[in-house]
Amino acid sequence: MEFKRPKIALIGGGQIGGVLAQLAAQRNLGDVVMFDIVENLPQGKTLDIAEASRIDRFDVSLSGANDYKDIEGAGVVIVTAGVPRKPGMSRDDLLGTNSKIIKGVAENIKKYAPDAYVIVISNPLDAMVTLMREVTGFPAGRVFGQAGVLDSSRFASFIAWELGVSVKDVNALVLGGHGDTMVPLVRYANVAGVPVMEMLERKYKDPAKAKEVMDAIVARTADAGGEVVRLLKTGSAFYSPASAAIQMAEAVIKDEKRILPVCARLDGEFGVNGYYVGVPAVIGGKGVEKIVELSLNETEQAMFDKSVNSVKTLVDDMKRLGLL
């Protein structure tokens, strides 16, 4: 039997799509096809990346497409399609426009890649993952969203910069919806096992000051996407979301059993039933293989519940608008 490399389909040839294609190729994860409705755009981007194959030492094939039929047989589909945020907009402001786009994308994934694992990046994330799963009808473990990996990386980065340590040694976790109500878990954050708050208290020799600094880090984490939007003025983050999604795709393709914070469907875990929310999960060859529950104190649980309620509101809005 002839061995075939995995096929990765990227839906959307914008900024994130371009970085996704480059990262997937550089890591030799599989053959890449980039779909976009703009004629010649995905063909041009993938050709540009492919021409660096000798330099970046990869042998996978890259191609662009304007017909959904070309994603046929994809094992992993990463969806970035939709309108990006502009200054002053929240992720939730994109609900109406992107719901219509994602519905069309989902219908075509169901038609041409019925066995694929689907990773959604489009905003508002939790609502779009919900819609993707509803339209495709795929098992819940095969449809999940990229949010927590990125949010946790941002949280860890801000901690590392504040403490002057390598981000490689920082362990940080963000739960909840991908929005202003996300829940960075301060109590679990550590540097090589040492609690971050303990390190901050030693640095400032003042528990109150340490808390003030951490509160600022938590606030910056929740606003991190908006901070990038305000600086760019004409777009939203694309390097970091692409890196986060590729880490998730690699965990599936290589059956790594990574514990990653992703937007996954909860059926009783964390006290939530029937909603997609950001939680830690084992990601492997079967997609979301297991939700990893952890104990939350009263304050953390209240923050998580508030975040879940925001997700529920978005889902209810989609139903009210006839989008779900």
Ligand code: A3D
Given for the second form:
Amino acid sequence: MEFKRPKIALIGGGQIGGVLAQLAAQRNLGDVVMFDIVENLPQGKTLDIAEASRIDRFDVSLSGANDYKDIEGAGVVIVTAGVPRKPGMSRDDLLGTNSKIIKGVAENIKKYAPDAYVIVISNPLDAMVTLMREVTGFPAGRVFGQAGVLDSSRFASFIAWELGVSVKDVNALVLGGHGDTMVPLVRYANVAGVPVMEMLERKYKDPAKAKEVMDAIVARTADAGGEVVRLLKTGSAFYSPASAAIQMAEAVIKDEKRILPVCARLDGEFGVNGYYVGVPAVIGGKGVEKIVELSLNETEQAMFDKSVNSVKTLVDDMKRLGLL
Ligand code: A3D
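For comparison with the form predicted on its own, please write out the form predicted together with the ligand.
First the chain shown before, then all remaining chains and molecules of the complex.
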């Protein structure tokens, strides 16, 4: 038998696509083919990254493509095709433009990489994952979205910065749709096992002040994408979304069984039927292998329901516009 490196196809060679290619190579995850509709762009980016192979010590190959045929044999496909938002836009404003793009991308993935695991990053995330699944017809566990890993990392970072502790010791989880209604779960957030609220109350010696600080962290988490957009002005975050998606791809390729918050299809879990939303799940060699359920109190459940409803509204909009 002949051993072969895994093949990773990146659909979209823009800001996130470029960082994805570089991280996949630096981690020796597999051979990378980057597809984009812009002629020479993916060829140029991948050549640039490949020429650092001696410095970054990787043997995987990188190539660019303007023909979908080149993604044949891909085991993992990461999709960033589409447009990012600009200041003043919400993710939902991208629905019309990106739906049309994702539909075409999905048809080609179905044709050329019918066995692939598909990780979607394009916004509005939950709606685009839904569309990808619908058009490819792949099993639900093979199509999922990146949002929760990044949103949770943002939440964890803000907690670590506030408490002056290593972010490596912070566990923080964000549930729900990838939009303004996302649900950072304060009650489950902890630092090396100690509840975050206890840490904050000890720091400020005032429960009201601790709550005020946490409310600000929660609000900043929900607005974190917008904060970066307002600073960049020309596009949205791209380093951190790429890191997040690579963690997910690595969990699949190495069958790690990581528990990661991802946009996954729910079939009764969390009381939701037939919709894609952000929840913790076991990610391994079979993609989304299991949804990890956890109990929510009344307030958390109400926030989660609101977030799920905003995803449902977007999916309904796609149906109304004939996009789904
Ligand atoms: P950008 O740098 O514009 O790259 C998008 C690329 O897609 C460009 O190179 C385009 O040429 C390409 N493209 C356009 N149409 C097609 C097509 N039909 N087929 C193939 N490629 C095409 O954007 P970006 O990389 O900054 O962001 C990409 C997407 O990710 C956007 O929709 C963002 O909103 C989204 N995003 C998601 C997150 C999440 O955490 C979910 C975070 C940040 C950005």
